[in-house]
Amino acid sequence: MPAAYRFSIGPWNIHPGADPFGPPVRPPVPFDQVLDAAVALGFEGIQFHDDDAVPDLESLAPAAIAREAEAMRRRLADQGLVAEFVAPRLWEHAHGIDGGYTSNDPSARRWAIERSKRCVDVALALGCDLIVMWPAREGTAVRESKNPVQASRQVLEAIDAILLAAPNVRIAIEPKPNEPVDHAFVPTIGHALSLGARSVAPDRVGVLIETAHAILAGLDPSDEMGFALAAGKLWSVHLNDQNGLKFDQDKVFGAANLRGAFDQVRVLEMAGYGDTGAFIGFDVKAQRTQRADSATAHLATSKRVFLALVEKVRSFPQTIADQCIADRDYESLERLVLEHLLAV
């Protein structure tokens, strides 16, 4: 039987509509919220950061942190619902304002390093064995500010702390090459899966890969994937689409490259993703001129334009497909594939 899919949403994905140019417009959604939200639109999974399942969590006690996480479980199972993953929040505390891992404070890189261990407390707790690294001021504005070789360590010491906070954990790690920091110390797959395979624990090092972080770094996201994927290292997925080399913008699946979306899906559809439980999640945010009233139905269109493009691989004229490459008639190779987007 074909695979079923999973989706899964974080607390972010529905957004006030705040900018670096503006302030929120709609007012924030308590949690509850967000969990009949997911329910509503057939979402299985719930994607935290640590301080979304526990807040305070620097004032907690471990004890406290994971009664809290004890208790986000249960309210997620009440409704069906399951955590996918759990990210240390470290870009948003003062500590991290030149980065967790690879701060030049020292006290700063204990710091982040400790609360990625907590962070590991909240997974295990909510039921969950995936922490989602994304090293989002990993990285320098002025190059000289940092020593590369260093940093690198460094990122590789936070892996490793991870890892051996707990024997099943698993970490996927999130490469952007940019935004908030000007470059990123781990920009993409290749790097992230690098260090992974220098881990303590490399089995246990994956990756997430984010359509518009992708795209930011220059690079095919289907691609991206597809390197991932022959290495059984994608274990989730933020599918959004971005429009050209600017800032990250979040936009419904397949709203600027609607066959980038479709190549995408393929490549997910021909490694059997779906089989292996792992999530599809979109990291899709609502336009800031979004009603409060109708501010999930960013979520609902991507879910249905990810559904569409399922049905569109699947129905493909692969037989074709092949006599096309066969005779490296490439030309009518790709009007076959835009004749069946456009269902003429």
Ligand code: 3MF
The other form holds:
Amino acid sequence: MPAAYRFSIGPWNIHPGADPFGPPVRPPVPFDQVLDAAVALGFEGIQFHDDDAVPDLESLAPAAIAREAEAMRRRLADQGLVAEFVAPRLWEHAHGIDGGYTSNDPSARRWAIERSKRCVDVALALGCDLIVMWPAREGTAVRESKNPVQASRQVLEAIDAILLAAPNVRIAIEPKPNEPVDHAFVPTIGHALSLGARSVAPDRVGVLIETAHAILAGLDPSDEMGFALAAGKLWSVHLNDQNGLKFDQDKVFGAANLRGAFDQVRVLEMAGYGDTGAFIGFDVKAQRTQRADSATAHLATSKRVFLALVEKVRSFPQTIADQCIADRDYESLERLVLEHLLAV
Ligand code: 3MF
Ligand code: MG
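Condition change, the form predicted on its own to the form predicted in complex with the ligand:
To see the whole picture, the full complex is given below, headed by that same chain.
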């Protein structure tokens, strides 16, 4: 019986369309409507930033944080939803202006670790054990502003502090090579897994791979996934697409490179990712031109493309492909793949 997939989204994937050059163009979508949309579109998992789940969490005492997160957990359960992960949103806070874990300001570094521990409290009260770490501003715009040797150690110290404080949580690092910083200290899956291996609890550090982030690093997303899957470390994905080296586009899965999307689904299928219980998340953004009444179409399309590609992978003529491989006839293999995708 082939694996079934579970799908997830974050509330930021349904948004009012502001970009760095223009204001919102759609009304904000209340959280209840995000949950309704998730259910209607067949998504079971909700991904959270810590303050999506518990607004103003820094001004609340631990008991109040737990109460609010537990209320959110019940709200999800009422609709048949679960929390997939919680991520500490360090990059929007004033203390995180120059990064958190790698800030040049020691009080900001302490704040970042404390905030991450609060994020863990939110996750546990939501009934989930996965923390996603996107080290957004852990990097530089001016290379000489930080010491990369020290910065790399500081990221590891932060990971260790979280692991030691929370023996039941896992951390999935979501690497990205740039944006908002010019050069990030954790740009690829190799960097993330190396940090995990050097941490105090290597078994509890894995990765989340985002298609666009791999492409921005000049890497093939399916090979990044293969590398993580081989190590049993692919704990979530942010499938989307990216048209070359520019700002992070968060396009619909397959919209820029359908074959690349096929290859990602292929590697997930080959490694039995669906059987691990991990979610298929889409980190996609509605186009700014989209009207409010259909501003979730990008999510529906991404899921539809994913499921269509699962069928394409399962119906791929593997016996013929194996013969091409045995004959080292990769030109015929190329044609086989293209004709299969074109259905001719
Ligand atoms: C940025 C991202 C982020 C992360 C999210 C969860 C806003 O490029 O991909 O989306 O996925 O913060 O860590
Ligand atoms: Mg992402």
